[in-house]
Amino acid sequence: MSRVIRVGAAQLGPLQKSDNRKVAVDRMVALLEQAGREGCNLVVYPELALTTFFPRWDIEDPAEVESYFEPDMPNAAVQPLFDRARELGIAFYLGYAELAKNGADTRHFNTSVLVGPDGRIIGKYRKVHLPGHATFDPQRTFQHLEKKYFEPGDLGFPVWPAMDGLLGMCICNDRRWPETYRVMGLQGVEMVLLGFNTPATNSQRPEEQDELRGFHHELSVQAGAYQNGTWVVAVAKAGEEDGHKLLGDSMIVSPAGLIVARTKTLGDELAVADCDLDDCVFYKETVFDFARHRRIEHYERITKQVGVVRPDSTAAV
């Protein structure tokens, strides 16, 4: 029996600082409606889909910072998206800034949720690999202050049984780290949902522009898909936000590492593909049959060491 998920990669164009939640949600609902007309049963939205990419600014006013975070999900502003998705019977992935409260304790995460076709949240993920820096850096052409506004995720990389398969989530910079995919791969993941907001220029290396940035993006996603025998759906918030350009190139990648659908613009756009989860089986049972081929006795350094430790130059080869 074929296990096909018809996926809509729902790229968003820019959200300006002046845009409120309603602007974002109305545009997401419009993409959801299109996905419904095209027969999709899963839609993937970008990272921080409800606001502009605020970590590009060094904001000192705590109230302004808090205005970008969601204390509840869903909330009144986002409820129309949940309601319409439930009416259409479409599951979705949504990235947002989460204000997590536990009594007097308040924490801030870059978060995504997987919502089932019944409108209920199936799972939550909090971004683990935060890029950038924690304090203002005058040497950068623009700021990337995720380490100032968020703390690293504390939920790991879980995988959820959903839609007759095993689905996982990650966010933006996570896609560049092979450990992200492998931890999910070791749980049998069959589709990784991934939202991102990636600047089209490197703030520390201005000569690194969108062509090379796009290549690194594609390389990371295609390698993660192939090396773990899984589908990956990577979806951008793209275009020029408040004078800062974001990469587009939202795409759906097969377990063979092939790009089977992608966006062509930097605006609101839906890329659609039929993703048969059974396509994962060949790779999981042959070249990436972990049980047969992995040699964990040689991988200890990966979990015991963070930074680079160079070998003693006098040691024998």
The other form holds:
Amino acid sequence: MSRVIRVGAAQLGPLQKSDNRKVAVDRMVALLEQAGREGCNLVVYPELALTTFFPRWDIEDPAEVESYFEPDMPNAAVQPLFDRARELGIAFYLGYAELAKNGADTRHFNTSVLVGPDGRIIGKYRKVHLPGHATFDPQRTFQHLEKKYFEPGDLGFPVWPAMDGLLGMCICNDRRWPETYRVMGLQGVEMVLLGFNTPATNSQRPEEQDELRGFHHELSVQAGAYQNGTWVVAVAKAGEEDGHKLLGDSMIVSPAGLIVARTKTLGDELAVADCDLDDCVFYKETVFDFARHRRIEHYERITKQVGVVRPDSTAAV
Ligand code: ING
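Could I see the form predicted together with ligand ING next, after the form predicted on its own?
All chains and molecules follow, beginning with the one already shown.
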């Protein structure tokens, strides 16, 4: 038997600071219509898909910072996307900047939601691994101030029963950390959905070749998929935003770690693949049968230590 989800990786081209939510939503709806014509059941949009990647700017005005966040989801600006997806019966992943209000307490997260084909939110994820820095860094060729604008996610790495399988989410930098996939892998995840906004150059090593950035992106996603026997769908916001280049290379990776679909441009582009969740079973029952092969008695450092603790050079072997 097979459990095929036809997935549309809905890459967005650049969103400029001057582009409002309607620009983004109209383009996402157009990709949704194409996904509908191509028979997709699930569409994955990028991280922070409603605005430009604003953490590249050191914004002093609190009101301007708040203008990038969504107090509610859905809201009037994104309702056309929710409505059209429900009409088409297509589930989707959407990344956005979340303003979380709890009474007088307001918190800021880099967030994604998984929305079912009926338009209801199945689950929410808040980005755990925030890259970059919290204050202006003059040493960098450009800023990456996610630690200024967002708190680390507080929801862990959940996995939800959905679409006849087990689906999980993460966001951008999370894909570089094996812990991200393994925590979901230990819940049996069969498809990890993620959006990303990845600068095409290294702000701390400008001479680094762009190709290396692409290689590290592919390496991270392919390893995460294979080592946990799961599909991974990784979708970029790409192209040049106000003079800053973002990586494209959106892709759909199989549990074997193979790239089965990928985008070719740096614009709005849909890459489609039929993803059979049953393809996960062989890897989960053989090479990555965690219950048979893992030896947790040797893994304690992974949860007990944050940074590196080097061995005492005088310690006896
Ligand atoms: N962007 C980048 C990412 O992890 C980065 C930041 C790039 C960190 C390359 C380290 C190396 O893809 C976001 N938004 O996390």
